[in-house]
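The data below hold one chain only, encoded as structure tokens and taken in the form predicted alone.
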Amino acid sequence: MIDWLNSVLAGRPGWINALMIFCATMAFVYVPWDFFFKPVAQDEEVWLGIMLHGVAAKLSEPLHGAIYAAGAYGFYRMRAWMWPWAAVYAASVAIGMFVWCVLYAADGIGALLLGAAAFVPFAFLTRALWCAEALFGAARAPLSHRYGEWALVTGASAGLGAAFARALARDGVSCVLVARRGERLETLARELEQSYRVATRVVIEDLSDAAAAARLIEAVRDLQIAILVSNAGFGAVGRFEALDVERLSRMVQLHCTVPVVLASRLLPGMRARGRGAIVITGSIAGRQALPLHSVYGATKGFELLLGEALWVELQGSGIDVLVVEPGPVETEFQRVSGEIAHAGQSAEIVVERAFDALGRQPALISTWFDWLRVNLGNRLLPRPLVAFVARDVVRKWTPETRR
């Protein structure tokens, strides 16, 4: 518990910890159960010091509970956003207390002395607030410079790895592209050498390879890999039965076996170095089974549950792990997994808020209704039907002969 809670309040000053878990507290707490669990005739609000009674104070807290949810998300992610509007927030309590003060708690010279004294606390904290800019948004150093010189990156001919790539390349970082396609690969070196000019290697591999993984270290002992992205995979609509069991078992050794073996070969030098990252690309189709994706959502489960596991073993040793869990994206992988073609999210807009998010979580969820859809249906409601569910979006993606 107190190691969680340390990796949780790491990275941020005491007092601003503090305000994080006062909002928190407000967000999913004291707000709710006084909406719904409050009488209305017994409801009070207060606003700039004015205070609303009954049902107008029920219709403004909903507003109140969003605003202490941006806060608490805010200052957990210290985003830039929070500045200014953190201190005029603040600015807006200290002023309310006074107002309040003066028209309800006192009368004459008492109410204005109290109104003082209520006034001042939120005073200082509007000031530390406004002057703690630098503080949010803060550019994080270059990814060469956090972690070093070179990236390994799977399934980099395509989708997700040349996104991954592109991104490592203009932070300064060296790659070494492996996918089984190396005209594409070659291309795509070209590119980033001169477009960032860093160094490339191109490693021609079909991952699925019982043996490829170990080759692959072969080919990169005489480097410093500082970075692994384990990104190769692909899926296969369908159902269980109807799919051929060759290729499922190629799924599981890329998806299972590929990051076992590479995270294990190149961790003792990122030990031995003090620092490094291993990004590994899961699904949220790892959060629950997956009818019509069965092999498939079980091996994104299996990366998530890896991934976890190495981000708590590897605390305090200078790397990071980060698995990625886009749901949809536009990439090859529907066409290749034999999907009907449907809508997904960006592949450089997935890149780019892993990358934001490495060092600081142990997983992503890309998108916002992701996130929503994944964990309130995991966690109320039961399992069998959150399957069930499941199988049906699976199926508006699936040809009706593989149903």
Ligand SMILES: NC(=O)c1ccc[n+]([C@@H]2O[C@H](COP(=O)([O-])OP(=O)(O)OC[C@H]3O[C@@H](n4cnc5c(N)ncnc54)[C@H](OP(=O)(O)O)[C@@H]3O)[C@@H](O)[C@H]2O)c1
Given for the second form:
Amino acid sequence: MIDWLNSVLAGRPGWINALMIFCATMAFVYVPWDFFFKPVAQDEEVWLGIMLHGVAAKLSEPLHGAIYAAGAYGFYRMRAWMWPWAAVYAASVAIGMFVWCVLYAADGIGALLLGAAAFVPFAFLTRALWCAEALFGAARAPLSHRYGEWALVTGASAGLGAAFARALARDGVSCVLVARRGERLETLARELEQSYRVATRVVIEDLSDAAAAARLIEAVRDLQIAILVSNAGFGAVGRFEALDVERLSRMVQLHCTVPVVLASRLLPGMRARGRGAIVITGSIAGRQALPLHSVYGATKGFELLLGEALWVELQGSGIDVLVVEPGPVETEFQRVSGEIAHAGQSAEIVVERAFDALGRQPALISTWFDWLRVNLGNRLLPRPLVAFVARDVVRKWTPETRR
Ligand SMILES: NC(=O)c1ccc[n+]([C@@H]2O[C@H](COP(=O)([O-])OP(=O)(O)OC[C@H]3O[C@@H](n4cnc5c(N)ncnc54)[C@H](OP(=O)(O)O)[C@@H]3O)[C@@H](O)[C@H]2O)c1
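What does the same protein look like in the form predicted in complex with the named molecule, given that the last one was the form predicted alone?
Next comes the full complex, this chain leading.
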């Protein structure tokens, strides 16, 4: 519990932590209590110093709650949009305090003095937040400076893996590119070398082969791998009995065994150097049972729990861990999985968000919509009900013969 609290409070000045806790308390304790339990007749809400009563107060409370929730989240993640948002909000509170004192708290000169006394602390807070621009959304240092020279990217011949490799190379990181389609890897390697002046190494492996991960480690023994991106993967949509068990076993090998072996063999070097990063491409598919993608969902759940556990174990080691959990992404995944084509996010955006989140959090769901549906659904509803809903979503992408 103490370690968790320390990890939540780390990386922010104390006064920002105090604001974050205040916002969270308002959003998740005070405002819900006001909204659900305070009788309408007694309800009061102040906006810019003007007091609302009764129904008007009640109706405005969700907006107040949303503002405080956004504040708590913004401080928690130190998002770039908090500047100047937080300073402007603090200024509105300062003005509101003055107006409220003048209108309701006292008369004459007393009201002005009281108003000024209430205004001053919030004016100081406004100034402090205005001057704190550099704290919010601070540009991250290039990955090569943070972690080291070489990255190993599995599944680099297409989709997210290729996007990971390009983003790493753009940040000056040399890349080991791994997949089965060698020609594609060679083409990408030339592109990275010419565009970003980094070194590359191509390793052609079918990682679903039981001995492939060990061969891959052997192939990079002379390199100091600073960043591991365990990304290679594929899906297989359809009823469990309609799927080829050999293909499913290879999926389990690729999604479960390979990330374990690669992380375990590369971690000692990272430990010795006191820095490094492990990125695992999971999926929101791993957040709940996923009928019609049953084995795929289970393996993605494995990756999530593995990554979150490593994130805790590696606290303070200088080694960052992130499980990236995209929803649908526009890559070759849907075709390979046998899904009916549907819209998805761009791989480049997922990767950009992943590298922004690396070092800040253990897992990243890459869109707000997916974050909401995963968290609201999975945390509030019974698991069997969520599994039925998930089946209905996947059914739309499943060819009729395999439903
Ligand atoms: N696209 C999505 O909607 C989505 C959503 C959530 C999570 N993900 C996850 O994102 C990861 C990347 O998928 P993607 O969307 O980029 O799909 P993709 O475009 O199909 O790319 C998959 C990559 O994995 C490689 N790969 C597959 N089987 C392999 C094997 N046996 N050995 C070595 N490499 C192998 C492929 O290379 P070769 O074929 O050349 O071997 C390819 O480079 C996967 O783990 C997937 O589960 C994807």
